[in-house]
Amino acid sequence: MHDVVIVGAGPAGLTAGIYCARGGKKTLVLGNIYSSQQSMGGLYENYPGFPDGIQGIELSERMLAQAQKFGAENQTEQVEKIVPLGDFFRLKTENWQYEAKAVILAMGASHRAIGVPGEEELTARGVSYCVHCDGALFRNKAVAVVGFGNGAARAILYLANIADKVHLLSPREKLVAEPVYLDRIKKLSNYSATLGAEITEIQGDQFVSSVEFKVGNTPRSLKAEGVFVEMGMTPNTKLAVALGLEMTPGGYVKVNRLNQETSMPGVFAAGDLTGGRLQAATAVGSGASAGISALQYLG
C-alpha cells in the first residue's frame, strides 16, 4: 500500500512525486519519463531559470531524480485501470497491481492524428508525431509539416536544420506562433508554405511518398519522404472516464483550480489532462498545487 500513486511521468506528474515524496509519504510514480511530450518537446526555452535553455529530456531526467532523492519511487507500467475501493484504490497495470490511499492523474495528452487515409498506416514508415524522436531519419531529404502553432513551428525550425526541404502544410490562413520562432522561419532558405491546405490521403507503399491536399476544391500533390504531424494535442482521459470522473464541456478532466481536486474525493489531476495552457511551466505549477492538496488529504 502506497500513501499515493501518480499515474504520468511528465512535468506535473514528477512535480507532483517531488512535493508528496519530500512531506513524507511512501509515493510512487508511474510512467516514462522518456515517453512524456516535455521529453519530446526539444530545446526548452522559456522554462524558469535556464537562460541558455534546457532540452525536454534532461529536464525530465532532472525532475525524476529530485523526486527520487525524497525517497519516490518509479515504474514504467502503464495504468490500465483504477478500482476505487472504498478509503483505497487498486490500480492494475499489465503485470501488477499496486494499492494507494490517494491517487493523482497526470497522464498529459497526445498528437492528435490528422485523419486521412494511409496516416495510420504508414505511421512509423514516414508518418510522425514526434520531430525530435525521427527528424534525423530524414537528412537530407524533403519533408513535410501538417498543422499549425508553437508545435508546427518548432518543428519546422528544427526540420530545416537537418532536411533538405521543409514544407508546411497548414489548414489555418496563417501561421500562429510565437514572435521569436516566426522571424526565425522568415530567415529560412528552404522552407515553403501552403496556407489553408485540406489534407485528403497520405500516400506511400512501404513508406511514405506524397501527401494530397487540396487548396479550395483544387487538388493538389506534394512529394515527401516524411509528414510531421502537429495539429493539437488531445487529453489522455481513458482512465479518467473509466472511473467516473466528471469531464469538462472541452473532454479535460474537470478540477477545482485552487487546488486540482476531481469530482470523487482521493482522486486529483494536474497538467495537459485538465486543459488551461499546456505549457511544461503550467504544468509544474499545478503538480504542485495536486502534491500538496493530496497531502493534505492523507493528513
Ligand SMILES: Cc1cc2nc3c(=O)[nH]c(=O)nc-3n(C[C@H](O)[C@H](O)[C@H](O)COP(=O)(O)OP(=O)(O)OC[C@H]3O[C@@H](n4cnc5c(N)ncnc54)[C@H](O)[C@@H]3O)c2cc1C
Contents of the next structure:
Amino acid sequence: MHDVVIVGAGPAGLTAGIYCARGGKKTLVLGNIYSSQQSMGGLYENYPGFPDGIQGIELSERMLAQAQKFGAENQTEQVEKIVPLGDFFRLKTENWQYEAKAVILAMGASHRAIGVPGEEELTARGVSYCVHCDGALFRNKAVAVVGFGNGAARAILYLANIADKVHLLSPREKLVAEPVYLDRIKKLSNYSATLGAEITEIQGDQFVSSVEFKVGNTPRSLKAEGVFVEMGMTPNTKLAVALGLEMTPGGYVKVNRLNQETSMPGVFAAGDLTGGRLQAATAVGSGASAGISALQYLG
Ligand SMILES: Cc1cc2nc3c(=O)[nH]c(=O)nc-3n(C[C@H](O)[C@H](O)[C@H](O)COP(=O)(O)OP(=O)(O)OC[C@H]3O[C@@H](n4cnc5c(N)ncnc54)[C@H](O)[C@@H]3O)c2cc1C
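Given the form predicted on its own, corresponding form predicted in complex with this ligand:
Zooming out: every chain and molecule, the one shown earlier first.
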C-alpha cells in the first residue's frame, strides 16, 4: 500500500512526486518521463531559472532525479484502470496492480491526429508527431508541417535547420503563434506556406511521397517525404472519465483551482489534464498544489 500513487510522469506528476515524497509519504509515480510532452518539446525558453533555455528531456530527468532523491519510486507502466475501494484505490496496469490511499492524476495530453486516409498507415514511415524525435531523419529533404499554432511554428523553426524545404499546410487562414516565433520564421529562406488548406490524404507506398489537399474546391498536391502533424493536443482523460470524475464542458478534469481537488475525495488532478494555460510552468504549479493537498488529505 502506497500513501500516494501519481499517474503521469510529466512536470505536473513529477512535481507532485517531489512534494509528496519530501513530505514523508510513500510515493509512487507511474508513467514514462520520455513519453511526456515535456520530453518531446525540445528547447524550453520560457521555463524560469534557465536563461539559455533547457531541453525538455533534461528538465524531465532532473525533476525525476529530484523526486527520487526524496524517496519517490517510478515505474514506467501505463495505468489501465483505477478502482475506488472505500478508503483506498487500486490501480491496474497491464502486468501489475498497486494500492494507494490517495491518487494524483497527471496524464497530460496527446497529439491530435488530422484524421485522413494514409495518416495512420504511414505513421513512423514519414508521418510524425514529434519533430525533436524524428526531424533529423529528414536532413536535406522536403517536409510538410500541418498545423496552425505555436506547435506548428516551433516545428517549422526546428525543421528549417535540417530539411531542404519546409512547407506549412495550415487549415486556418493564418499561423497564430508567439511574435518571437513569427519574427524568426519571416527570416527563413527555405520556408513557404499554403493557408486555408484542407488535407484530404497522405499518399505513399512504403513511405510518404505526397500530401493531398484542397484550397477551396481546388485539389492540390505537395511532394514531401516527411509530414509533421501539429494540430494541437487532446487531454488524456480516459481514466478520469471511467472513474466517474466530473469534467468541464471543454472535456478536461474539473478541479477546485485552489487545491486541485477533483469531485472524488482522495483524487487530485494537475497539469494539462485540467485545462487552463497548457505550459510546463503552470503544470509544475498545479502539481505542487496537488501534492500539498494530498499531504493534507493523508494527514
Ligand atoms: C512540442 C511541444 C512544445 C512545447 N513547448 C513548450 C514551451 O516551450 N514552454 C512550455 O511551458 N510548455 C511547452 N509545451 C507544453 C508543455 O510541455 C506541457 O504543458 C506540459 O508538459 C504538461 O505537463 P503535464 O505533466 O500535464 O503532462 P505531460 O508532459 O504530457 O506528461 C503526461 C505524462 O502522463 C503519462 N501518462 C499518460 N497516460 C498515462 C497512463 N494511463 N498511465 C501512466 N502514465 C500515463 C505520459 O506518459 C507522461 O509521462 C510544449 C508541448 C509540446 C508538445
